[in-house]
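This document starts with one chain, in the form predicted alone, laid out as structure tokens.
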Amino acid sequence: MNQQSISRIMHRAKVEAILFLSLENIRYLCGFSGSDGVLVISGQERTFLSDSRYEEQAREEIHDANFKKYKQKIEGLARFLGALGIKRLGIESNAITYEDYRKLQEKLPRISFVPLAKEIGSLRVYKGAEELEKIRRAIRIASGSFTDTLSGIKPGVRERMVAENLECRLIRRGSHQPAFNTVVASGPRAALPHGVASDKPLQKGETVVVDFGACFQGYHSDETMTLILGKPDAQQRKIYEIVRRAQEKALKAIRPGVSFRRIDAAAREFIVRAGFGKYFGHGTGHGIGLAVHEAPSISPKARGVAQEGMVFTVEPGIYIPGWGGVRLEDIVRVTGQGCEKLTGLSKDLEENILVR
């Protein structure tokens, strides 16, 4: 899988092997789904290394790789790398602690370590058919769970209870675990982009931002809904509509060859023109797959362009301290002519008013 891409990285960086440490890349490249281990790719050879806790699991799961057991991680890894006789080693530098990096350097003084975080970060940017189906499955689990939860989102119920109910339903429907800590932020707390559910009771007339996701066979979903518990006032309607239209602008901008900055600007410039630019402080989207946040980034500083097969979120928002906020998030797949929206929950305001 992706051997050509890895070979290109090795050739350009002039390294003889690459050390992978992130669990997402290890799973992507050899199938291991456990919580500890490393993968070394040297030429056409792949070796997954872990301890005795994962020996049976590794032998059942890994493909296109050999298994080697160590007793102590750094010591075992250093012995294996030293035996390769290489001079330059590419390393997933954003997935190793400084202490482990320092220890490896001490044990392998004849090997030059070449950081390849940026190059490796693009390995999973294109989603194949099997990956896409797993993402779709995660989305179906999440959207069904959210719909099941709606009847319990009402005045007097605490944010934490809403989150716990939703997460329980995610597991019942087949999610391995929630994709992340579910965000339920109501009233003024909706101004917190990552307002993890608190003990605050929901109140009539408030906006409620719910950000949730499922995990199916390692692949994640991520969707944000903004609900209103009562007849929306003029400000709520105005801000909700600005965010909805900003998202719509970004979605229409997506097609192969369009820069990520341009996609971000399509949403951001609309919010700026509406007078709320200072209240939109994060990027418009991020890639999603084996990690909830992965390449590409859709932001003002992002580099690169959209290409067919990429999957990422589109999630503009407005967050006003003391008032609250609105965020709307969907997952899209870039197609040959534009994009396909993978998430299906309606973002129309009238369909997201819960108490009338």
The other form holds:
Number of protein chains: 2
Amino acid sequence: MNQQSISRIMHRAKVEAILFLSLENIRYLCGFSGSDGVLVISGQERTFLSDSRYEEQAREEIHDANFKKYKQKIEGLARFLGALGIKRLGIESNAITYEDYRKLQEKLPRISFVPLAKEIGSLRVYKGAEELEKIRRAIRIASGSFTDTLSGIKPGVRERMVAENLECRLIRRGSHQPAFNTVVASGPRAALPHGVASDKPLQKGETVVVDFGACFQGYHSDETMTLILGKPDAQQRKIYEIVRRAQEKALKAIRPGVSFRRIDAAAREFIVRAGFGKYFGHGTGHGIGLAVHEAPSISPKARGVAQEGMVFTVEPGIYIPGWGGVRLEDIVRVTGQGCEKLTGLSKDLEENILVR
Amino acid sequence: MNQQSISRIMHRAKVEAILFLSLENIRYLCGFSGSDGVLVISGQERTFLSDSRYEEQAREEIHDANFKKYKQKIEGLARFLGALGIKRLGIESNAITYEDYRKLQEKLPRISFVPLAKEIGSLRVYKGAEELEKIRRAIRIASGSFTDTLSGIKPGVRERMVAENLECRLIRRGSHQPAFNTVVASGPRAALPHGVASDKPLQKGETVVVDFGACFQGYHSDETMTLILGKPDAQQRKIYEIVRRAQEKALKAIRPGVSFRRIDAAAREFIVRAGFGKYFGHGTGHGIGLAVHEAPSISPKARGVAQEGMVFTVEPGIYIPGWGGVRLEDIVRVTGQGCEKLTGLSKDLEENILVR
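Can you swap the form predicted alone for the form predicted together with another copy of the chain?
Every chain and every other molecule in the complex is listed next, the one we just looked at coming first.
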């Protein structure tokens, strides 16, 4: 299946082989789930190279690929590549460090290295049935964990404790680990889009942004809820509704053929018109799968259009320094006609008011 | 304190500024604990650059540094660097991707980029009192969690369940997250040095390698225990004792002025002489701190000597495909005379036999 995409990339870039270094692409292309190694695809031939620590695991896990052991990564890789007798090598240039690149190039002066970033970056944008099922599993683990945690979210409890409860539940329900540092940002801290849980206690009347995710067999979920601890005041209600409607606008804009920019603009323009444009500093969404953040990017500068089978987040937000913030995030899959929301937790304000 | 080391690196490399990209060095040098941004040190002046998502966090956290916001990372960084009017820029070449490097160089054709990897790699090798205290805290969290988990390690329980129990306890005791994917490798799987916990149930008589770590305020612990689920047979006893004594040899070899190679050799030669040399495929240890693996490396090809204040692991192992394996890992701090073991769990065989 993916050999076609690879062959196309090779053909266009006029390279005889490609060196993959990102663990996500390596897992995608040959099944290895460990944390060190490289994959070389030369024509139709795939070789996964790693050291002795991963030999048994590699032999168990990899499919459609040979295994080759090295002692020193760059030396072993250079020897292997040198023996291929190729002239042009594609390199996953946003996954190799400059240090490794220059050492490798130094050892292989006769091979032209061709940086491939964008070309390879889109390799995983279409999710197959098995991938989709894993993402759905991750989402179910995460939403179940969140629901179980809800009763412990109340005034007096520290943000950190909420995150601990949630993360333990994620692990218990089968997430190999939390997908990322759980965000629990309350009151003024909700103005931090990436406000990792702190020791701050939650207070009555505050908004609490909770951004969390699970990881199932390498595939991630990512969802953000904004809770209100008590009856929302006028400003909370107003901002929440703007974000919710902005998200709705973006969701409605999604269908095959619509540009990512237009999807971003659908949410952004609504927020701008409401007068809060300068408080929405990030993109509207990002692809998700083996990486928490991957192609496509849904942002004002993004290129490309949505196509059936793509999976990405839709997560507008408003962050007002000193006051706080609101973000609502769902994951969607682009369908033939529009999009299907994969995440299931309600983003209605009334459902997210916790009065205790 | 660290400005001296930085000035020395700049002087030797004849650069007027250094671009730091690794999150560990950024945290070390200016206190930012988020997950995106760069730090530029130009002479005595430090500037941390990031996007709007991290603005508030950066302003709260950073010390001895200015904050500058960019919209697009490479563009914003290029503009900032271009305005410095410098000719030679040191770059953390093992932290920048080749893709970012070439984009940046393209935008700044007049600046010579000087790759600094080894030079910067040793920046954090000496641990100050505060750092040491955080490592000790991480170790206490981890060993307490392990001890609490012990009663659940018995025949019939799946590796994954052991890891879940341990990881939840790590989080509960204050580890921001497990330091890495917990290894629980039993029976033949113990031959996988990085055998992340699987669905395999533990069986009576098996050896179980458990490699786990906590993270406290960015600082990590890393410790490996090998348990025997029942009375050890002759081979288990023999291999365990070889690894234990090999570790002891390495620990005894550590003192200021002794080369890392000699420390590695102390353990390795003992294992080789016992006839198991080919089953010990990895280095004897690695530095630990803000990263789980950092300088120095304690291996056959390592350069440099131990010095007071360095902190690293000592973890020989024997891995026999089909049979299983044993690894014992402690963390030490080099003292004036020798070394102090920071990890406290007993590595005596008798203490690690679990008969139920």
